[in-house]
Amino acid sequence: MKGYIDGVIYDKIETIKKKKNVYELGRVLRVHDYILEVSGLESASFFERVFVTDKAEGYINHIGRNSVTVVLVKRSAPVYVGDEVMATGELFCAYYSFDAIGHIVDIFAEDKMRNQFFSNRQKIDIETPPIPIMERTSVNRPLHTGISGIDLLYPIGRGQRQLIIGDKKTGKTQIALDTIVNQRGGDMLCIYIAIGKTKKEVKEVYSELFRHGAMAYTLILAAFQDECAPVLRNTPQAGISIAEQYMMQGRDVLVVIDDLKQHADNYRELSLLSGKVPGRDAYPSDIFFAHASMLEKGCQHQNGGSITILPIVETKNGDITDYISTNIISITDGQIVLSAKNFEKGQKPAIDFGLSVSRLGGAVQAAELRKLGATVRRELLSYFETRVVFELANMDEMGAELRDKMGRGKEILTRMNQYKFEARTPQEMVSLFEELVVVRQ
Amino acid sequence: MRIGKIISISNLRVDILLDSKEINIRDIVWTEQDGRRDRFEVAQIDGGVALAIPLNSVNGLKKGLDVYLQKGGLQIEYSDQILGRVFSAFGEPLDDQTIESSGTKNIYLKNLTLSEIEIDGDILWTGIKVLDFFAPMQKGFKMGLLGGAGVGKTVLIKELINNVYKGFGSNSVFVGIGERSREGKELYDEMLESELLDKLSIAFGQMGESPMARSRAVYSGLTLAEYLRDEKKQDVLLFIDNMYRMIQANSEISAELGHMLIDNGYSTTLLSDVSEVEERINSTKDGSVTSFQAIYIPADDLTDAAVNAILSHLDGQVVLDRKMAEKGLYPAIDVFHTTSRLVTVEKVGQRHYSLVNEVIRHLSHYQELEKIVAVLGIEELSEENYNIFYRSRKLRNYFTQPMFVSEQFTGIPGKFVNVADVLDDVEAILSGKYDDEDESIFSYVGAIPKT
């Protein structure tokens, strides 16, 4: 009986507390740009949400012996020393609706061009737990982007991770938002994830998506250049979550991030501000671990539903042996290398053909592309290969068999040029390459 | 029992302030709350706290809860129940299925000494004509295979597996470390449609998985290899893939504990963490174990600690390069860093040496006619140079391999040769046998066919 009356005084405490706002509270002791010391905060858990006045929210970062750390991801008016930091008993955690398909929004479920929040928004957890092991299945659905050096040659699947990795300017984005927009018509849902990106580079995005009819299957979570860096930290692991949320349900999601280096050099600032030891290039010890565990994510699930993920990385001068970008090369299922050098060609999309990879290959083709990619991508690849050897040999003194190899390898080269948003159908692409070369049967 | 309670938190490690002094390192401990159960392996103790490394995510926990020592440690099952098994680093088993039977060990056991250690063996042939022909393996041999990302490693792993393991007729234990989870399943799943499932034991640390489940995956596949050796007796493949990784979680881990860190932050125990692992990997009176050991080229350098670290336990390596793999040359390997132990006169006899030696020879004058002939032309090569040139481009050619495992990506069969074949063809081609023929047939084939 004892027991009884205890525990309901015990509920009704905690009702109170809850109603009445009469949370456990701490005071600011340092401020190091959007990272706080805190005092107090006894019971505080590891990535408690905390609100600082009515100021600034954040999360906790790290429980020492004596005080917590707090790391902002808004803030309203500048945080003092001495200010009152109060914490909310609930992990920290974005936000979704699922209206808001069609719209700009951030972490918080605001919605960015009416800046109003979603009235039905519901929690989505930052971290969730590795999709296990044994409820994966193998990747086997093909995914058309409607560009031929990508569907014949290094194809895409549904729950394939796909790097797309380029110097500045050489259309990294476009062949994402190609891929998005020759989803019409199809059941694929798409969340386009901008990381550091500019408003105005992320409202060209929108009306791009807009006129080509993509918005109304595509999501854009952005994470503007000048918020703070938790918040773009965290947020291609919540959008990540909310397509794991669509993905439970069945569904078909194909997640572009935009860019996976910008999150990286984010993460690096937070982490030496944190006062963190620096690993490789500074990087901190775990930015392998924190792409991977977000990369993993993507896959073919066993009820059905898929995370396709198309993570986009930026290299300087088309070096892609640097250290983030082999860590993500590591993770992913193959890439696709742009090269500035072929867009100064003229080459468009600027696919590097040697060096963009497909592990899945032939796995995820629709048969009659399979058997006429695995030629054709021979074929040019030897065409390269011939090509830088005898670039300067007189093309009359060849012999016949080799002249004709330059030549088919030159005429494949020309037809894989591609405009933006000109998809291709696999019909048009078997039908444009199919007599150019001998399919080995 | 109860030992201690929490002062602080961060991401990979957890500060226990202690009341008992019946804690050791490597012990597990664990806390409770809400019905939630977080395990913690003790990485350090300090007077009277204790520094513990969590197995999974810390968000939510809090400071001030009671922390309780789990007996025996990280253990995994140490019976025949292992076959046909797939175990997460921290020795649960990953599949729906139950283990009846409870014999289960610790997965940190002492090194062999000297006198257990047996280095002598069988040659094993894998079928594939630049291992055999460059690198050829023994029993008991520890074989990396080295590369950057994305150039095929795991492609010839999968083959090794599909090569060996299927002619070796003896169980196998394949331990994922850091590497994709899809590749893991559909290594299962391979295995168990093509019923060989009952021969093979596996342990998954896998990329998305916490530090310490990728730091641990490798002593709990060693465990399930030592019990094949040790108590059945048998010669065991053991394939780690990828053994890279597990020192890339020891560095984050490291980074937390706030240890100091080597050049291109390693943990400062690198040495001493990888000589317990590969010390561990040898073979006894009572089996040997043989291993192929996938292992990740960081940022394409070849010369980083943490590669040469592992190297230096090795009988043999096969190294992938990115060249080759953008000339669509596979396996792409780099046939100046592809050697193994074996190449000597003694071992694989007199001819198999002087054609590898030969070979190379021709490669690397290839190397630095591919620059004349880029600017002069070829019309401009002497008599003997010329002959060179394209006899290396039909080695080079002839050394790529259709694989069994990724037919379904070139659309051609795979091709297991006979290492005579491989010499014949070798000794063949160098002797201008093929001077005629257009370069292209030599690509993807299998051996040459006699006529």
Second form
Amino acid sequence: MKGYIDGVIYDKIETIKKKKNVYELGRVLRVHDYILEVSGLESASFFERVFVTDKAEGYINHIGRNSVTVVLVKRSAPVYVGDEVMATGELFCAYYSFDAIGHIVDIFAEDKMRNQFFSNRQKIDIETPPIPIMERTSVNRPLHTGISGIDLLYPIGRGQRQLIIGDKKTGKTQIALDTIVNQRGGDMLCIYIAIGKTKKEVKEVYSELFRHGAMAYTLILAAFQDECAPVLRNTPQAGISIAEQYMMQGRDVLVVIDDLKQHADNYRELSLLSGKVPGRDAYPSDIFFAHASMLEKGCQHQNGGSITILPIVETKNGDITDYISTNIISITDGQIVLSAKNFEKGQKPAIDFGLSVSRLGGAVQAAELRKLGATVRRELLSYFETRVVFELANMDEMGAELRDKMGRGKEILTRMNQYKFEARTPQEMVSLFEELVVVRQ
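To complete the pair, please output the form predicted alone; the form predicted together with its partner chain was given just before.
Since only the chain itself is given, any partners or molecules it might have are not part of what comes next.
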């Protein structure tokens, strides 16, 4: 211990001798909530960490001709015009502790349940270089959710990016939680990223996962509703960076981002207050890059590790064609669309089987599931088309073939229903739907 302290002191002395501890000082010109306009930082760089005396900490978000824009992530006292701003010469980083698994933490490695920092926390870059194409391999291993409507019809592979999209209160988060719980007993590490949720909502997620034994392999990274926009903006990037660290160790990681629409709104707020030129729906022009740079980290790495990302997006009135939704749909490898109408009818999970899609499909399924899933999906979609025309018709007036088709489709839809945390194994799915396929043959 003494040798370590002596080493730290020696390094500090050497830094002072070489004058590497001296950085620029600026002054606050303007204060707008958590946004500061600062002059005097002539050599500052983008995303550089800065301190406002002993009052606040932040980073440089924009560099202008005569001033820079600083956004604050921490503030212990009010900041005023004229306060000193000190550049540090280092990038703004998040903090993480490998002991944080099983806890609710923020990007500063603070346990939000105990309000204490982990003693062994270390810096972790928020934005990292993209993973080279040559280091990626094909996605061909399944990630079982335990949900028949997904594993059978729209499967997810380890290393895939599958969007979960739908209106409020249609079961989006529940699908993610079911998927996390279904990894119990396996080798998957799960990271649940909560953006803009209340403390009550995050504690409910923690309680559900803890009750089902899933917190033993799950990290909850939270940016609460009352946090400032810069923290909300950087939390998902930090979560992906943490996942990347584990992937490079050969681990399989599942990342749930709940939700990216909230992240986009906070990104827009931060950009507008920073003076960026607004684009469509007032979002900045780089919003697509912000989401793409995160989601493209989802992959199967050549070392055997992988990052599977399940981003969640909330829509209004079932519209999946809005700006943010279409952006993320174009980035991901498929989407699970949830319908408010199906939810109201009692279909749970309320999957819209006509709009949902997995672009990998059978490539991540076992042969038995792939063959059965193709037949069941064809039967189900054909049933939906027929039901639109004959739903109000009298069954007694239908021909035998049409009655059989309608009855079989209705039975498939009924068997797709599952209560939360009632996972089915692939073998159970095969035995549950195989007889319906046999009837058709």
